[in-house]
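This document starts with one chain, in the form predicted alone, laid out as structure tokens.
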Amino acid sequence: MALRDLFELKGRAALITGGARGIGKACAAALAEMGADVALLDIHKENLATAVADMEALGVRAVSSLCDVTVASEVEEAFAKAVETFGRLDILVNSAGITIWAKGEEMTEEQWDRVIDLDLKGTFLCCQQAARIMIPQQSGSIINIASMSGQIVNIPQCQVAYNAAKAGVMQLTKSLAVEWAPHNIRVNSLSPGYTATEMTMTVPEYHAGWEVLIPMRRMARTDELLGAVVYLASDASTYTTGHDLVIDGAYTCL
């Protein structure tokens, strides 16, 4: 097989959480460009129709589900819809997530639960549901969007719940990689650094302070994450599992 063919995704089906915007939508578009049909899950109903149209414009089938990934019944229903549409599920990208900035001594229980539920519990529920489909297939690739925040503590913002959740995602990834390796299911995580998304663009007053700490002196563009996503989703990475791939402009090297 030619090297370029290893990255080909035609005939495969992918499901992306948080797929209506930001990193999730960019990941979905990258997989679609490589030929995969895509199912988009999100809670932002107003963005889903546009996202589906954008995927279909790339020449693949696309379907969407309004889904809260912290609710197991909604996850099960959304995954069932994807399998009913495409007949299989080969790739899962867990991109849904939030952060809440609050000092540790001031963070409310509700704020803590909201971040942990979405960023960690939601990731687990989707991994679990994917495995129930992929184990009978004896194949699959799961990509969990973690963060450099699982390794370091960001400054000046206080985001203890987010940091803890993303560290949990990284260890969850390793644990499931070991459990599901006998089923030929690969589980990896991707840890971006500061990335120019709709979310980070809402706080431009922080950018200069962040960028001075990044050796490359700038935030990432979303397209700079996509080669890694395609690699982890494709046959180019058939012996890569349990790995956390950091894309942070060398931030965590300091």
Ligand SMILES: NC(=O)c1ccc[n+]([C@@H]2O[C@H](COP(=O)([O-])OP(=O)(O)OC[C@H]3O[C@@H](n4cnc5c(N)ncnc54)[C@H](O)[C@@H]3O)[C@@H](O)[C@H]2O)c1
Contents of the next structure:
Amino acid sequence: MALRDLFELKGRAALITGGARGIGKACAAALAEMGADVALLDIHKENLATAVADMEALGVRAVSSLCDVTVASEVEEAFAKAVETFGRLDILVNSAGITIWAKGEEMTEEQWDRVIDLDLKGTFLCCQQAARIMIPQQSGSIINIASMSGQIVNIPQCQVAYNAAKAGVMQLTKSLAVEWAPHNIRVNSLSPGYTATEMTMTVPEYHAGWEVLIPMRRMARTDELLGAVVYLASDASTYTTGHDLVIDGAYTCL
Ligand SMILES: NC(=O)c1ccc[n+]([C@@H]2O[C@H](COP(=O)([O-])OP(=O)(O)OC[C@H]3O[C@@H](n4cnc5c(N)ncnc54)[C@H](O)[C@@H]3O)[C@@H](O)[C@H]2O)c1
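Next up, the form predicted together with this ligand. The previous block was the form predicted alone.
Zooming out: every chain and molecule, the one shown earlier first.
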């Protein structure tokens, strides 16, 4: 097979959580550009509608589900809709996530639960639903968006729940990679450094302090993550599983 054909995703079906904006939407567009049909899950109705139209404009089939990934019944329903529409599921990208900044000694139980529920439990629930479809298929690729915060501690903001959740996502990824390897299901994580999305652009006063700690002295653009997403989703990475791919401008080298 020609090398460029390994990246082809025509005929594949992908589901992307948090697909209505930011990194999730960028991943969905990249997979669509490579030919995959896409199902987008998010809690933001208007952004979902816009995102579906944007995907269709790329010439693929796109569906959406209003779905809170922390609620197992909603996740189950959304995955069922994707499979009813496309007949299969080849790729899952778990991108839905939040951070809440609060000092450890001041963080409320509710804040802790919100972050862990979404970033860690939500990721697990979606992996689980994907596996229930991919095991009978005996194929699939799951990409969990973790973060460099799974291995470093960001400053000056305090985000203990986020850092712990993302470290959890990395170990969840490795655990499921080992469990599901016999079923030809690959599970990898992608760990971006600071990336320009609404999550980070709403706090411009922090950027200079962050950038001085990044050897490349700038935040990433979402498009700088997409080659890696297509690699992990496609047949270019058939022996890559249980891996955390860090894209952080060398932040974690320091
Ligand atoms: N932006 C960064 O600097 C950065 C760096 C490393 C990792 N990440 C990770 O990348 C992922 C995406 O981040 P982003 O910057 O695109 O964020 P974003 O806030 O721009 O997008 C997140 C999306 O998730 C959706 N969402 C929120 N709660 C949800 C829920 N309960 N169920 C379903 N969808 C829900 C939101 O509506 C939104 O569309 C997150 O997991 C984040 O932790 C981001």
